[in-house]
Structures are given as C-alpha cells and as structure tokens.
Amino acid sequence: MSSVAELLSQAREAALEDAPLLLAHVLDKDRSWLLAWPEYQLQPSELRQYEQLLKRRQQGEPLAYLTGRKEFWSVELEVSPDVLIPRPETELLVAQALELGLPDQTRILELGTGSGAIAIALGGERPDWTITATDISSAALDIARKNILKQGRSNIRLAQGHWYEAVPHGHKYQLILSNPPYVAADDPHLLEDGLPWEPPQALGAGSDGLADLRTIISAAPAHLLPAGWLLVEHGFDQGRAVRKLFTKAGFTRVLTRRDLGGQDRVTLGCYPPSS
C-alpha cells in the first residue's frame, strides 16, 4: 500500500499538478483533508483507481470528466464527455445577461444548453425569470436535468430540439443567449488541450466556425419581443464577424464585449430598434 504523502510526494516529483485532485476525489474528500492525514494508507482499489485516473490524465483527457464535476458561477455542476466542459470565459455571458437589468417574469431562451450551467447561473442569480434551455442532444439534457434538479433551480424548463426548433411557434423571448459551436473544422486547436475528449457536435461549426451564429443570429428576430437582446459567445477572432451578422439581421446598440484575457467574447445587440 502507499500512504497520501507518499504519493503527493511522487506527485510533486513528476510535476503532476492534478494529481492530488485526483487522490481527494479517489478518497471521496477535499485537499484539506489529505494535508490533515499524509499517514492515510490506500486500499489496494483506490490506489488502483488513482493510478488509472492519473494515467488518462497525463494521456490529455480533462480533468472535469475524470472527477465528473466543474465549477461554474460559484457553482458545482455535473459534467461528461457529453457534453461541454463549462469555461471561466462563458461567465462573462451570464454577466452580460445580469447586466441589461431586464424586469421581473423576464422569458429568457438559452440555445444550447449542455451541462446547463448558463440557464443555472441565471435562474439562481433571478429566480423571477422563467428560463426555456434547449440542446439537440438527449444525453446532455439528461446531464442538465441532474444539475437543475440538484441546485433547485425550479424557474428552468428544458426543451431538445435543433436551436429554434426545440421551442413552440410563436413563442417569443425578451433575451436570447447562446454559447454555440464557433470553431473552425480544421482548426488544429481542435487536437489540443483536452478537445479531442469534448463531444465534436458542441465545439465545431462548418469551414469558417460561424455556421452555427449564423443559424442563431439571422433566426433571432422572430423570436424575440419588442426591444428584445441576443447574446452570444463566439470565438476571440471572431468579433467583427459576428457584429456584421448582428447588424445584417437589423439589431441595433451592437457591441462585443472582451473577457477577462482581453480577447473578444461576447456580442449583443437589441431587435427592433429601441428609442
């Protein structure tokens, strides 16, 4: 057998900066606890398990599915290679949200949704909103599901369906917001840190990445009330393109937003104009 400090230890040794995440979610306990009990002697299955998850990690697969969880918005969510691993950027799109100051019983749609974690950020922040979150895909709403039931988020409903397909006919919004796919198919990023473990569907989006933000953008109009906002992420590179779409489907007030690397993030605009 071999003991917590040992490991950590052999950890520090090899520059395995996750490993004593691994061994705390092995152990079922917090980083505190392996500091407060170096002595702790593993169980022949849980240095097995350790050793297993600390191989597919040094192989490049991400940490988040190896432990299934990802902070997000102080938030603890459930996550899986179904779907997308929540990013610190994305927060700017919920603070975006929050800061138009939209009113009470506000209808919010989310494209997209994943793991969930914009619509879920959102509800907890304004639980007088009424939240619609929609993806294509089951296993990811399956995934949502989980994570709105265990934060209580009673104020989210779910819908699957392709972008605006998910939801009724007529069915208006006063704020739609989307962090859809907007990388490039032959993007070699694609082959990079941990990417070839994301599912592809949530990440790529035709020869360009703005396939998807073009499908949302152009189709936005209809579904938004008088003076309604459409917010989307989209790619650092990308902010001029996807501020010309905005203004070719006739919003107006269009700006993009940089997040905290000082990169492009997020574009927002109002449809009709507003006075």
The other form holds:
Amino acid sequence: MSSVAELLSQAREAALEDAPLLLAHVLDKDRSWLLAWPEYQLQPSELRQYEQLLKRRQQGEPLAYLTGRKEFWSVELEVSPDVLIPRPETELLVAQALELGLPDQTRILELGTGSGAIAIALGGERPDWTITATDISSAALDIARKNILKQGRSNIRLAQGHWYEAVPHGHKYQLILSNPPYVAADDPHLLEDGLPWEPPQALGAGSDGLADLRTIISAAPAHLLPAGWLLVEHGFDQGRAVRKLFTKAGFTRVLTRRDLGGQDRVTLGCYPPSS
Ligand code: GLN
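Structure of the form predicted together with glutamine (GLN), please, following the form predicted on its own?
So here's everything in the complex, that chain up top.
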C-alpha cells in the first residue's frame, strides 16, 4: 500500500513536478486535498492508474492529455488528442478581438476551433455576439460541443468543413479569426515539447507553414462585412510574410502584435479600405 504522503515525497525526490496533479486527477480531488489527507492509502487500482499516468508523462505525453483538461482564458476546457492543447499565447488573439471595440450583436466566424477555446473565451466576454466556430474534424467538434455546453454558451454554433467551406456561401461576418496550423512540415519543433502527441493536421501547414494562412487570408474578403476585421495567429518568424499576404488581399491597417514572450504572434487587418 502507498499513502499520498509517500507518493508525493517519492515524486519530489525524483523531481516529477506534475506528479501531484496526476495523483489529484486519479483521486478526483484537487491538490489541496492531497495536503489535507496525506495518510490516505491508495486502492490498488488507483495506484496502478497513477503509475501508468506518471510513466506516460515521463515519456513526454502532455499533461493536458493525461488529465483531459486545460485552462484557457480562466475557463477549464476538456481536451483530448483530437484537439490542439490551447496555448497561453493564443489568449492574445482573444484580447485583440476584444480590443477592436466591435458593436453589440457582432457576427463572428472562428475557423478551426479545435477544443472551442477561442470561441468560448470570446462568447463568454461578449454574450451578445454570435459566433460560428468551424472545424474540419468531427472528433474536434465533439469536444468543442461538450465544452460549449458545459460553459452554457448559447451564442456559439458549430459548423463542419474545410475553412470557409463550413459556412453557407454568402454569409458575411464582422470579424473572422483563426489560430490555424502554421508549423512548417520539416520544423524540428514538431518532434519536441509534446507536439508528437497533438493532431498533426492542427499543427503542420505545408513546406513553409503558410499554406492554411494563405487560404484563410486570401478568401477572407469574400466573407467579411464592410470594414470587417481578420485576425490570425502565426509563428514568431511569420509576421512579415503574413502582413504581406494581408496587404496582397487588400487589407488595410495591417498590424502584427507580439505575445508576452515578445514574439510576433497575431496579425490583423481591416477590409475593405476604410477611408
Ligand atoms: N503555437 C503552436 C506551437 O508552436 C502551434 C499552434 C498552431 O500551429 N496553430 O507549438
């Protein structure tokens, strides 16, 4: 038999920093419970589950997939390997969308929603906005649907399809935003930091990582209401190329914003030219 205190001290000695979270997850408690009940003896099945999760973590599997949860914009979301794990830097996309000062009843299109993180964050801040969130993957949409229901977000609807193909022809929006795949196919980063466990179709985008950004940016004008905005997340080294794509598509007021790490991360622009 093993007690919570014994397991926590073993984990400390082995520098397994996520062990307390995994132990709390297995016991379906929070971390403060572990401190309050150090003498609790784990059932054999609990111990087995904990040891298996710890092993998977040591092999590099992301914590969020092991617990099935990730916090984004102060909302706890369900995640699975069918969706990209929401990243803190993507909160910049949400913050920028909120800063545009868009009116009530704004219609928004979020392309490639994955877990639904961006739509849920925006929909929670602005319950008066109507958000259509798309994904090509039905497995991802199942996760997004669960998260939307759990958060009670009645202002978000889901649609399946490849980028704009998910929405009816002729539907126009005040704001289109997306965190598309943008990692180049041969980027060694795809082999690190848990990325091999994430859905490859949510990460990689052609030989230069810009394939999906090109599609989204070039077709955006046909889906925007007058003076509508496009906001996209991209890689730290893609700011210049993305601004060029915006300008080529006819956008004005094109700007790139940096994330908290000081890296180019989000580019936005307005269409058509507002004089
Ligand atoms: N920011 C992620 C990473 O580099 C990539 C996310 C994406 O492609 N949209 O790990």
